[in-house]
Each structure stands twice: as C-alpha cells, then as structure tokens.
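One chain is shown next in structure tokens, namely the form predicted on its own.
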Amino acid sequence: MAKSKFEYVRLFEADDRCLPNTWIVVRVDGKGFHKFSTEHEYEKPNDIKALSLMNRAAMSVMEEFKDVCLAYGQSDEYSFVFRKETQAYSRRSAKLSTNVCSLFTSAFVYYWNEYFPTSKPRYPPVFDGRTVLYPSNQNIRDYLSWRQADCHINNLYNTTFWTLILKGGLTPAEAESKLKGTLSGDKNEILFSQFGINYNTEPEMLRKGTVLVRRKIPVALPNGGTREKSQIVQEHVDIIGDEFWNTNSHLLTVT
C-alpha cells in the first residue's frame, strides 16, 4: 500500500508497551454503580443475580483472552491477570485495557436477560479499564490479597449497614451514625447479637468474592478413556493464604 504524506502524524503516538517478564493486571470497574444498582433495583446488601452477570462477563473475558491465568472479582469490579510471559497485542497497555474492558461491558449487556429475565438496562452501564504491572510472585499475590481484603470489609459493612435499615428500621443517616468508628469485631457483635446472623455463615461469593482459574480438568472420552482439557473453574475460596496457591502452584509458574 502506497504511503501518503499523512503518516508522519502516527509518529504523535506514545509507545506504551509493558515492560517485559511483569504481571500484567487489567483491573474493570464500574462506573457509578451505586447509581446504577439503586436504579436498577438490585436486592440489598448484595444481589446474586448481578454478582452472577459480572462472572459471566468475567468467563467472556478469560475465553476470549487465553494469557488470563486468573481473575477476581468482588462487587463492580473485575481483575484479569495476564501471564507474565504474555504477547497479547505486543504488552500494549492501552491495547489491553480497552479491549479487555470493552469486550467485558459488552458481555456484561449480552447476558443481561439471563439473569434479569423481566427487565432490561435503563441505561448503558460504564466500566473503566486500567493497566498494572507487578514484577514479582509476591507482588501479584500481594495485590489480589488486597482486593480479597477490600472485599471482607466492603461486604461486612455493607451486610451491617443494610441490615440495621431493612430490619432494624433505621435510616440511612442513622445507620451510618451507628457504624461510624466500630471495628469488624464491632460489626459482628451487632449481627449475631441484635439480629441472630452469624457473618461466617454468609455465602462464601459474598465474602470472599469470586476466583476464575484456568485449572486442566480429566474430561471423559468416548472411549470410555479420559484427558486433562484446561477449562476455567470459578470459586469462591481464600486467596490470601498458602492453601490456594499450592493446589494452583502452575499459576506461578512461567510456562
């Protein structure tokens, strides 16, 4: 193809590749979904059905993108960690998180009607999509640790928050008063003492968020013989342990 002398102006582009031999984390995140949620009517504390969606939407992702090892996600968000091996569009930064963001809102619409049969979006919801890079093992546990806390104490506060309005009576205004300064222990003590709710026994999705992993599975053969086929397995386990990265050590581990 003939060049025009228009093409001087691609020289204005940054070159925003990662660096190399580094976990890349593409975090999704919504936008204004306090809004959106409200709107939309999801149950409070937590709806399961919109918790459902966004780890379906998280599956398009990593069967699209087969360099994402693992993904997490809590709430309205999503981390999707690429190998750090990866040449996914040349570790272009912008590249990855537009693509993975947009591909993962898209789904997101897709889906909708599976999980919310008698309605439809009001509007188009945003995600926003950004690019880390982490250099080491511990680094990359280190950060999904993080986002499994920031998960624990968001989902505890909520659970005490909704609680004292839908059954205790109080107003919002009067609820975020009575939570202001406790401590989980705090929390705990006004679900089981006040309302009989043991926090522990909550759905483990909601407190501990939800794991996609690409783990190779034994599928059966028509033969009557079985092979490992690598498939993606959602859970919702501790990641901030030992446990988990021993049974996944192949996470880890540069293939």
The other form holds:
There are 4 protein chains.
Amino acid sequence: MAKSKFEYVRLFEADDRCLPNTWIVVRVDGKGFHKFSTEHEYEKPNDIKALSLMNRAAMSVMEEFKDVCLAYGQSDEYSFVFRKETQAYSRRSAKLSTNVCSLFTSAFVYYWNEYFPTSKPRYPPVFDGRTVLYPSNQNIRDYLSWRQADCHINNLYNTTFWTLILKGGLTPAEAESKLKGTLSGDKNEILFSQFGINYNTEPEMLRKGTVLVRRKIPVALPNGGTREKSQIVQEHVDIIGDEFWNTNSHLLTVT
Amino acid sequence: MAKSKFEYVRLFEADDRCLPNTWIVVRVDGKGFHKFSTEHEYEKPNDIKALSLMNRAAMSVMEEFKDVCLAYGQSDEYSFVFRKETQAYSRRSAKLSTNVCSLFTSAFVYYWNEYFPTSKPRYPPVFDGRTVLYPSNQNIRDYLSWRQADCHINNLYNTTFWTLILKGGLTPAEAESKLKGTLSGDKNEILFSQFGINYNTEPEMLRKGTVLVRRKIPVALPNGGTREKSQIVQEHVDIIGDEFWNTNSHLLTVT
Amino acid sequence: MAKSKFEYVRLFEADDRCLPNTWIVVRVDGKGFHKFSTEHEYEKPNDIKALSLMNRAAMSVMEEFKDVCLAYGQSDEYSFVFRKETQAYSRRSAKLSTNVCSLFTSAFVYYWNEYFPTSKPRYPPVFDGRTVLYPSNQNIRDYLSWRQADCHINNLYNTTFWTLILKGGLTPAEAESKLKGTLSGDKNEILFSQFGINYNTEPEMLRKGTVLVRRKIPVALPNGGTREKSQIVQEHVDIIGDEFWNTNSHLLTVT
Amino acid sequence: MAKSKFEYVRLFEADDRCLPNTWIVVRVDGKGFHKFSTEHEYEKPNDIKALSLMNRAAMSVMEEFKDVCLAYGQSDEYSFVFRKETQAYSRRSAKLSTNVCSLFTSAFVYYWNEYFPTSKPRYPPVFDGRTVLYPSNQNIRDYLSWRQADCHINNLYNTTFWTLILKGGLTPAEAESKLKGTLSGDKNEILFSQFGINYNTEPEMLRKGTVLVRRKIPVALPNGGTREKSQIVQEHVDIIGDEFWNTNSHLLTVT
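Same protein, different state: after the form predicted on its own, show the form predicted together with another copy of the chain.
Below: every chain and molecule of the assembly, starting with the one above.
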C-alpha cells in the first residue's frame, strides 16, 4: 500500500538493541501489591494461592520464550533470564520487557480463578517490567542471589511479624517495634522460643522462592516404554551456593 | 535491613529517562492478533465488540495516567500521548512502556466478558509496547495522522475485501487478486457499484478509529443544578485536518 | 577483501543517532585549564591572546561543519549549535562530539604560535566534548543564555578578584575572603569606588564572550562592484535578550 | 555563586555510563587520511615516520590513562583497551571517547615536527573516536584480532600494489587490475617471483602493527643496583594466536 507523507515519524523510534553476549534479565514487579494483597485478602504472612498464581503466570512466559533458561520468583516479582546468545526480538530491550510483562500480566488475570475460584479481582492488576544486562556468569549468579537473599530477609521478617500478631496478639505497631533492629538470629529465636516454630522447617517455597527450569522428564509412550521430554519444572532450592550451579552447569554454558 | 553483598548488581540498570520537553507516546500493539481474531471468531471486516473492548482497556490506562492528554486507537493498537512536561515515573522509558502495556493488557482480559459474555479467551492475549519521543507539535500531529491514515487505508481495504467474500461470493484468494494494485477510488467504486455501499456512510468508529480526550461534562448535583466534571470521552473524528486541533488547542499547549 | 571470522565484533557498536528535529549542541571544554593557564602564564584576569586562539579554533570547526549555524565561546569552552535538521554523520552522537572535539583541539595546537609566537605549549592541551539535545527554540536559547550568564558571573568575579590583587595589593586569600558572599552590585561598586573601573566599559569580548555566525559580506570583484559572500564573523553581543534573536530570526528557522 | 534560571537545561544531558564489568575500547581513526597522507607525501606503501608519530601520540594517551592496559595501532587508527573494572570518568562513554580522541589528536600535532622536522602540517589533522563495549575475554581478543587481521590484509595488499608501481613500473590502475581477485598466496607469489621480496621478512611493525603494554623494566639506581619500574613499551607481535595471551595472562585478569 502507498506510504503516507506522515511515515517519516517512524524515524523517531530509537534502536535499543542489547549488547551482544550478555545475559538479559527481564524482571516484572507487582505495582502497588501491598495494597492489592490487602484488598484481595491474601493470607498473611504468605498466601500459597497467590504465589502459585505467580508461578502459573511465569510458566506461561517460559513456555512462550524458549530462550528463557531460568526464571526466579518470590513475593510479587519474577525474573526471567534469557540465554546470553538469544536473538529473541533481535535483543530489542523494549520488545523483550513489554512482551514478557504483558504476557505475565495477561496470564495472571487469565488464570486468576483457578487459584481464587470464588472471586474476581476487584480491578486489573498491573506489573511493571525492566530489562537489565549482566556480562559475566558471576554477575548473573549474583543477580539471582540478590533476589533470593531479598526473599529470605523479607520472608523471615514477615513470618515473625505476622506470628507476633496472629499468635502473639500484638498490634502491627507493637510487632514492628519489637522487630526494630533485630538480626536474623533474633527473629529465629523469637519464633522458636515464643511460638515453637523452627523457621528452617517452614515450606521451602516461602523461604527460597521458586526456580523454574527446563528438565528432561521421562513420559510414558502409548506402546509402553518412555521417552524423554523437556518440561518446565518448579523447584524451591538454594541458588546462592554452588551446589545448584554445579549440578546445572548447562545453564551457564553457551549452547 | 542490611544490604547484601549482591546489591552491586543494581548498578547494571541503565538510566533511560526521556529527553525533557518532548511528547512521549506509548503505543501498544496486539501480538499475533490476526491469529487471535480468527481463533476468537471476530466478525469481519470489523468486530464492534472487540473494538469496544480495546476502547475500554484504553479508558483504564487514561484513568490511571492523568498526564495522558489524548489516546488514539484503531484495529489492535492504541497510542497514548503523554504531555510534554509529564514527570510520570521521572520520564523513565521502560517504566512508562511496561506500566501502560501491562495495565492495557490486564484491563483487556479483565473486561473481556463484558464484551464477549459467552466465552473466555482461549489463551492469554498479549500486547507489546514502545516509547517514542516527538519534539514538536507538528511531529506529534504527524504521528497521530500517520496512525489515522493507516486506519483509513486498512479499513477501506478490509471492508472491500470482506464484502467481496461475504456478499460477492469470492474466495479470499480471488478477493485479494481483484484488489491488487487498486487505489482508494477503485475500492470505493467496487463497494458502490457492485454492492450499493457508500463507504463514507460506514460507521465513523471504523473509518476514523477512536480518540479519547478529557472533557468537562456537566453533572447533575443532588440539590439541583449542575457542576462541570472532567470525564474521558470517546470521539470518532478526523485528527489529520486542522479543525480538531483548532477546537482543542489546549491539547498542544503546555499547562 | 575477504571478511575475517572476527568481523562479528562490529555488532557490538551501538546505534547512537540523535532524536530527529532537535537542536544538537556539541560543547568542548578545556581539561584542567586552570592549571594549563597558569603554566602558560595566561594574563589575568583575561588573556586576549588565549581567547583569540579559542576563537580561531572555533572558526576551523565552523568552516568544516556547514550545519553549525552558531557557536558561542567563553573562557575555555565553546558550544557549537547544529541546525535542527542536520544530517551530518547521520546525527550519530559520538561521531559529532569526537569530530568536533578533535578538530577544535587540533586547530588549537596548530594555530598556537600565531597567538603565542615565542613559545610552544609545554604539553598537549586537551578538551573534552559532549553532545546535548534541545527540542525547542526556547530550550536552545536558554542553553545559550545559561552559558552567557555563566560568562558574566565568572568574568565579573575574576575581574574584581584580580583587580584586588594586581591593583589593590591583596593576596589571593584576602581577595577571595573579601568577595565571599558579595552580589554583582557589590563587585561593581568595589571596582568603581576603589579602582575607578566602570565594569560596563570593559571590553565586550570579556563580558559577553564570542558569538560566531555566518553573514553575507560584500566582497570586491576584480572588475569593480561587489558580490555577497557568506563569511563567519565574530560578534561580542548579548544573546540573552530578544534583540539578537529578532534581528537574526533566520537562525531559529528551519531552512 | 547564584544559579541562573537557565540552569534547567543541564537536565537535558543524558546519562551514558557504560555497562559495568565490560571491556571498554576507545578507537580513534584518522579522518580523511588517504588525502592527508598524499598531501603530506607519506612514503608508500608505509611511512615509518608517520607510524612512529601515531605510536608517540598513543603513548601520550596511555601515560594519561592508567586504566588503559593495552593499545593497538595500525595505519591511521589506534584502539585503547580500558580494564573491565575501570572507573575512569565514571565510565561515561562520551567523556572517555572525547578525552582520548582529543589527547591523541593534540599529541599528534604537538609531536609532529619530531618526526617531520622540516615541515608543518598543511592543516589541522582530525581523528574521530568511538566507544565500544566487549563483555568477555574472548570478545576483546576477537576485537583485537579483527584489527590485526585488517592490518595484515591491508598491508599485504598495499605492499604488493606499491611494489608493482614503484618497482614494476605499473600505473595505479594497472596494479589495481592485476590484484583484483587475488588471494594472499597470490600476492606473496607476485612479491617473491617478480621482485625477490619475501613478505615475511618485511618489518614487523608494518606486518603486525604496534602493541603498547606496560612492562616492569629494571632501571639503574644512582648508588648502583637496579629497581623495577613500570614502563610503556612498543611491541610488534602477533596478538591473534594464544602465545601472546599466555605470556601476558595478567592483561585479561581482573586485578
């Protein structure tokens, strides 16, 4: 079709291709989810249904983007790690962040009532997104460690805070005051000595967050026997130490 | 809370603030909507319900972002024009594009069954987003003219194409062949002489797309009388010529 | 010639084209010129030879880059304003800043001994460069006003400071102490009442800096008569107020 | 001093800091040096004086920028490799490229008559500059290999081309025609069989270009004995193969 005289405005679009040979992370973050979780009566300190819905939305992203080799989620955020050599959307930063963010949001609303069957969200939930580049394997590991350390710190705090309220009868202000200046050891001690809770036996999904990776899984064949099929699996494991990376060394290797 | 030794990875996030004193457009575009519209049995050549749902999603964006002074939508795309002087998200490009794109997507799924009450989408729909800067008033007008000219060209083509099929009994291949190389006048002639259709009397929403602007609307007060209230209204008008801009000169003025 | 297997590294070069339809300013700044001026015994508070050499170097830039419509210099810095619509180096930011900066530096060293005939610089002088975009005519005028206001503030200070030392017999520390917290009016008063100097009659090159523009100048023809020829001229005039811009309105008009 | 109302224009300067933990290369390239070398009667195919002046200018850059761990030059270009972890100029791209480019240019003019004592350049020579990022050690090695391969290809061509003219009596057009489509082996053969020249015994500076690195050199002490001192040395060695990198492994190691 004929081009209009207005076509020149396309030249104002900037080229935002990411530096080659770097890890590309797209992280989505819930917008105003403190308020959203309160208004939707998320259970405190953790709502398994809400976390599962986050994981479901992340699965949709990972099914769509074959070059995402690992995703990590906790609380109201999810990070998607694209292989260093990905050519998805020609590595254009905005294309990657908006497509991932839109699909994640879409799936979150779409699958909502599989996790909250008796209700509908009160309003459309929103996630923002960003693209960040990490040049080295150490950098991408440190990025993921940063998010998992954040998960640990926040979850220990929230678990103690809400236990003081729900089981200890404190007001939120009293609980906040009691926790002010405490270290990890102090919070573990409060949980154990006052409430008999061993934090280290709390569910791993809460303490570690969720890692999504692709694994070859044997699937049964109609005529008997099995064959290996790549599937996305959810794991709740430590990704700060070396063990995970030693046993999953393929993740950091250019294929 | 204590910062972890991994915090340094935050320094890898780039500063992507938009040049000050320029119009910021965020455009969202349906991803794979040719396929999506077929799989969801959108009426051809236009599905009023689907366009209305697009408009509904755009209303959500405009309600949230007070600095969007005008939005323009057609087909599976919507452009949101932020005031030149907006400081929303400190003018960070990715924040703007992902928030707008996520909210648009979320509202599209959220309000789906107000427009398609008997069904649910077969899978989560996705929109991508981009941020583009336009320095001058002429540039932003030309951008919007580009999109409306695109609407006109595509809608005239699609209307003729589908009329040849649905009323003329042609196959899609025959219709495509017949339209190859035709100009606007040729298509108008086919519609009129063969099918008695005057294209210029087709609904304006289809021919012009939809403009969203804020207008002061008188609202009734409980005790009688009225007061003016700002409301977002949908208009299906020409925005290529000068008339719209003369009567809405405030849109291009820094407030 | 055959391409080597290493050619792929070219893909790591980023596209840095400037937004269309914006004023492009390249500013060069002397690096460590406080030290440089001392080591080369620049006269205080102003060295006419040094400023003239700066102007000579700027002339070289403007002769080379036809799309520089105006340049403004003061102290150890020079700003080059490219027309909004320039396509020089495809508007690539680094190409513009490095070419301008290199030519300016080269000419500064090259013409040094036309201004300092008895000596050679003690070491190679360096200027850094940067590219900044300004969308509107008001923005580019404000940019130039900012530099000229800076010239005024610094020159009034330096003139008073050095007069107190050279004519008043103060030490630098005493002069600095005396000027601390003074306003413009105070400095004018010190110059006038203590030294009989009317600052407003100081040379305009010092108070206003130097503006380079192209003017049609009549040149004599061999056979008698004249014809107009475009030449770069140096002016020492106010560019903050409207007068300059009213009489040079072509500078801000797209050609 | 008081800030003027024009200060806001500073906000239009973009943040252009380079991604952390990546190699930063600043490459300077002669602008129009084909013409420049002809007008200054550079000897063909290579002018040792001109190459030595390039090396001298590069030495100035490396003396100033302690974080340049290696520089590589050939023909009218020089590449400066900043350590991955450099914080020079806060890694701001334009600051790095313009400072390096300006100093290189300045030194080139400044030291000109140490190499061309009987003349002065006919006009100020210009070099452009660019900043490119390379994430991995392999990438930076491939970048340097690319430049050295370029040196080899061009120098073999130029040597053969000029030998055909200067010793073989061909016109430039005849020489060009004769070399069209030839491979490296063909050119080696022409040189050897027609002119008795073994290309592999040509000076290494011409065949390999120049590598600048810092080496600990023993310097004599006044009272006898020696101590090690870091000095910049020029080497004309292969940097494509592994040997150089094995014996200089510290260059690629974060310190």
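In this text, rigid core is short for the largest set of C-alphas that superpose within 1.5 Å between two forms. Every value quoted in this text rests on a predicted model; they were computed, and no experiment measured them. Numbering follows the first chain given and starts at 1.
Glu228: CA moves 2 Å or more between these two forms after rigid-core fitting.
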